[in-house]
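As a starting point, one isolated chain is supplied in structure tokens, in the form predicted alone.
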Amino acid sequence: MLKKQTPDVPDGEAVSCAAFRERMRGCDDTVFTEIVVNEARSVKVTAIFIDGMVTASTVYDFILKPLTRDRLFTQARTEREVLDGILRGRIYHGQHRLCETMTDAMKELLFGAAVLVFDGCAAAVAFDSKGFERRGTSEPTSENVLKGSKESFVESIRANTSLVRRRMQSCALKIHHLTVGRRTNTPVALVYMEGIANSATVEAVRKRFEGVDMDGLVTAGQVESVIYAKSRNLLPQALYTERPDKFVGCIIEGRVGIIVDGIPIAYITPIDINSLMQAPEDYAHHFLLGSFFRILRYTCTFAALVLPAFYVSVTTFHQEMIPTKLAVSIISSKQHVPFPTYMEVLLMLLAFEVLLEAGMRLPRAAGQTVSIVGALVVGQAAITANMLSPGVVIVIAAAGITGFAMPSQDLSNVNRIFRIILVLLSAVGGLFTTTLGLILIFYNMCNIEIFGTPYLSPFVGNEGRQMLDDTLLRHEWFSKTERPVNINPEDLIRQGPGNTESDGETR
């Protein structure tokens, strides 16, 4: 386990109240309270905690009050007797730890513990009394829930692990804690199922975080830079979610979860392209409906990627592919437009990106208004002013709408970048260069391997095994007897085969 680093505290420095005051000089939110313990007023201890990081009632009622009222403490003659009494459990608090160095004591204080300092013994006892304010569990904002749990992850790592533990009441669920960041000391939890998740993958993820040398881990982008095998590649290489039910479903499959304190999402690795195209609602509907939605989703993704480039290619270089009546309609609509087709498409794509960016930055109600008004009014005005042809507007609108069918926002963003690149290629050589661009995109995908899992598996690199098992098609629950083999789980068997029809007759 990675050692928690506390800046400016020499290793092995003795614990003392003076050392605490020196380290926390200028920190006005730190509370120092001197307590006279015994009746003879000869034994004194100092309680130190950070205001807002602890539950004040817990500190006063379960730590300080017993310290001044318990007979063992009131009749104590030395600090050692008081310290021994606390370690034997005479204070009504279940979680305490003896700290014999300033490094350990400062670490506990900064993580929200109340610390009792015994200057005469050069030791301190830290009581876990975290009580800082946090956002309550609410409905996910970035992942719509149709049929499923309305709970979502929050910024507190302990609240998030409890949401996972409540859904997975098994001792095989392991939550391994790390600390990342020289200055922030950010808690990170690796979550996996022992006996199911590949132990080599778990160890590789753990070493990846232990090897991080940075000041802090405070943003989602920094977490992704640690997880990603190829940080310069645009394609998403980890799955993130706000939903505990989706997170637990991936953990059961044998994947590794990462929960970071202060970030209200959880990450899952290793993944493949199929993981980015699945939605939890696929499993909430009948398996035939789920299969239909998945096929539709893959089709929409491909259409959003190639439709603008295909339109530029066929209207500029391959007019013979267009039916005569449609070709005449397109030519007549472009007679008074001063721009070539590829320029129209690029301008519309850029305008679409501007509308999306503006809608995200404005307040929610205003953002929706800007998006709708911009799409309708500006688009119609551009057609009326003969700046754009109606065909281009229709194609870009269709590509934009189909692009929103992807469950992964990261994959949708990358799709929009690749779409612009394909349009530029189509303006150079038509379908030939467009096809070349698609080949390069798929080559890039084939070149990615995430903790031993090929990015395009199980479609490639898997000898055809499970190619149609829970990928394009969603099978019945009782027919899914194996976990995904491409992530190399230690226990491949998910469940025994069942017969839903006979079960229904029995019931």
The other form holds:
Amino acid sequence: MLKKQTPDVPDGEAVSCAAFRERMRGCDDTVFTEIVVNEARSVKVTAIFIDGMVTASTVYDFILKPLTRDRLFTQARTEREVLDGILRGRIYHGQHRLCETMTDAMKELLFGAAVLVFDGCAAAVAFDSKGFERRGTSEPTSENVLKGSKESFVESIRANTSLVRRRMQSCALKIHHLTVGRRTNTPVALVYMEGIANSATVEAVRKRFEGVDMDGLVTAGQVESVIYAKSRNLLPQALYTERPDKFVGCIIEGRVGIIVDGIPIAYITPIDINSLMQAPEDYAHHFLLGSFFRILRYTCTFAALVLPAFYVSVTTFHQEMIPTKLAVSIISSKQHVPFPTYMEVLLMLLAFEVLLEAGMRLPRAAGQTVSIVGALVVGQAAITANMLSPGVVIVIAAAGITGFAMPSQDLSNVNRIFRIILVLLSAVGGLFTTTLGLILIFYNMCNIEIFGTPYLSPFVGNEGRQMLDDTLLRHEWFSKTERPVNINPEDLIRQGPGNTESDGETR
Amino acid sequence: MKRTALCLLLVAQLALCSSCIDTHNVLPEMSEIGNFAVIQVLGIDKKGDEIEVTLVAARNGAGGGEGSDGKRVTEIMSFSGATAVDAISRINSFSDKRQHLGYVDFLLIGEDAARDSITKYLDFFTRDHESRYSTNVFIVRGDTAKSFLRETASEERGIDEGLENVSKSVDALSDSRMLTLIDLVSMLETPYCATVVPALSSVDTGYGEMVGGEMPEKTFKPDGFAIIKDFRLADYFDAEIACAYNGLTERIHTAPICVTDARGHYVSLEMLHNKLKFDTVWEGDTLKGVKYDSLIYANLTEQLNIDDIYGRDALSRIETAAAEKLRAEMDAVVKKSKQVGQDCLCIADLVRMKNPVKWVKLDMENRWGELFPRLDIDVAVTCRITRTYDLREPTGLYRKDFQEKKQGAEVRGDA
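Got the form predicted alone; any chance of the form predicted in complex with the partner chain too?
Up next: the whole complex, starting with the chain shown before.
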């Protein structure tokens, strides 16, 4: 496995300074410092580290200085004595590790360690002295927070695991490290609760990552392609978040978290469709409010998906379904419009997508201007010039706004693609072909299973168990006694049935 | 793969077995809504040997574009043909839009057509896939539907709005009812009960003026009910007894009634609830008669004098007067029904539900035609005043000076 990940280092190659120089040839950011420990006996070691990846003061003060000052080292007769002294703890440093192969040593060096190479012993000691620049924890940008933690994940894996660990002070929280990517050697952390998360699922996720043979793991899309059960399927099959509180909530439920170095979001698996419809804010409000928002969200999702297709269907094929006054109004608004309704809807949907894309790419201030100009000025002008009917603009605007009610941006994006497909289908056969499209989308969802969890569970499977638990409705905290059964946790019981207050009365 | 193939097969079955396909098109035919004329009111008349169809289409001014006025335009088109389909096809041939019958809310049948044969003129509308069974049906009393529609429509007031107002006022006045096409068909299919269809008639618009617009030549009002016998218009229940007809068929929602108090002043009551009890009188296996016992709850809504009419005796007198008035109207309904020889109250259904075994045993369904004219129909009405709204006594009742003056005037015999 390691051979796959560091192909430029032959397996089992002995550690030597020359080997390091050979490997790091052309890497001008690598510092080689030869230190004479005992001049009389010509005992020398070479300190190697990558500039910018280590804290220089730590390397100088706590590693190099003792080597030249401590009598044990200055009187050492061989490099072996120096090495033994270090391994016995004569250098005050929290974390050091003996590397006897070049593979190990290179890995440590590239991960931000300072390596002391003992040519005479064909060994090296790696001192953890990571000290690279990183972005500070800030407020989440893609998941707005009203009532909750304002912290978000950053690009550093260690900072991210610390954010998780700080919220879960339990030894059952396991953080298992993997290295993925032939060239990038990207550190990946699998996070799960031992005794809660299904061990088979954890093993499956670990194997999935260990089996990866790609150059690097640097983008979110690459991570998703590893996690997804059906990577060609458009539907999101993993949950991502930049909020540690949401991540921890999922871990406690028994899911497995994945944190990748360099990506400021964390992934959660296995998930179901319901996970994509939940927002952390649901749990910050009263459970009735949370339930209301959930129902609203499901309704909006469905509306965003079918509204344009429904409009095309009823105005082109099933006119008798429209109430009379509305029909009169629609007909009058379409009097001078040259395009058929489906064409109007498609044009508007495409214009909407273009606006979104342009708004995303431009600087924030300019993006807002584009949205306003596009939506208000161009929209109004198109209606006035009889290029579009007002009904279509209203329908597309309603579909667009309801589409953004989804907490999962991935699902929202997929929804946008599906609704264009449904509009095309509705132009062919009205509600008949629209329903056909919906059946196919549903069929597609039925086909997905993520690490043993059906995508549509808990609405399907489990014989209806937990069908309404924390799905359409958010139940009161104290009634949530079980973890989601569809992810098959090892400990199903989440909490007791009630909470005893000081007066002894059970709620 | 197997599951996908099965799924596609099932979906294909939906298309192929839906019976909505013809030999040329598997999928429904596309037609833009902008190409339709929304027909809201449809009139049918007899024109010689042909059927004349009058369509009333509502249009708004162009809504979005430059120069849109948003003004509502009512378009009335008439054409006759050998059949209703023929007539409508001819309208389609000269109109710039296709006439869509899926929005017809009101179907008006001219009196001549109703006297000819109601089923003949309705057949197309009950058969056509576009027409709605929820369409409300009216008979135009004393006029043709075409003339009625032309006279009562104007630019400012669409006929459809007026007819909608009738449907809304039915609950408040109980002087008519809304009869849907499906109910009408159901009534026509029932052999032992008469078909009773609400009627409309046009009246001169002498009641008001329209500022800044043109008042239609005529307006219209509910005008009793048409009685259909053997699929032909036989007679009418006049508007004066329309409420009583509704009372006997348990369709009173609210209705006003005026009576006089002991001193001859008008008092207005509002009927709120009509509790109707029905019973049969048998002599052995012979049905001698039926009894209606109607208990009406009413509010006292207005009095035109400043008298204390809230004593038990005074109220009883008013209640009795209201009950008598209603009973007289109900008797008139029964009399008319017997006169026409049709069970307009659908008493047969009530008898059947009350005595289902005898109904079958005595073959009453087939004998109802001969039984009904001989039937004694007894109607009893009781009225109960339950409320007087915000005030119980009229304003000024406790002003002694006024009451003394009034008494003095009465003693002197002043008006």
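Positions refer to the first chain, counted from 1. Between two forms, the rigid core is defined as the largest C-alpha subset superposing within 1.5 Å. Values in this document were obtained by computation on a predicted structure and should not be read as measured data.
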| Comparing between the two forms on the rigid core: C-alpha of Glu39 shifted by 2 Å or more? | yes
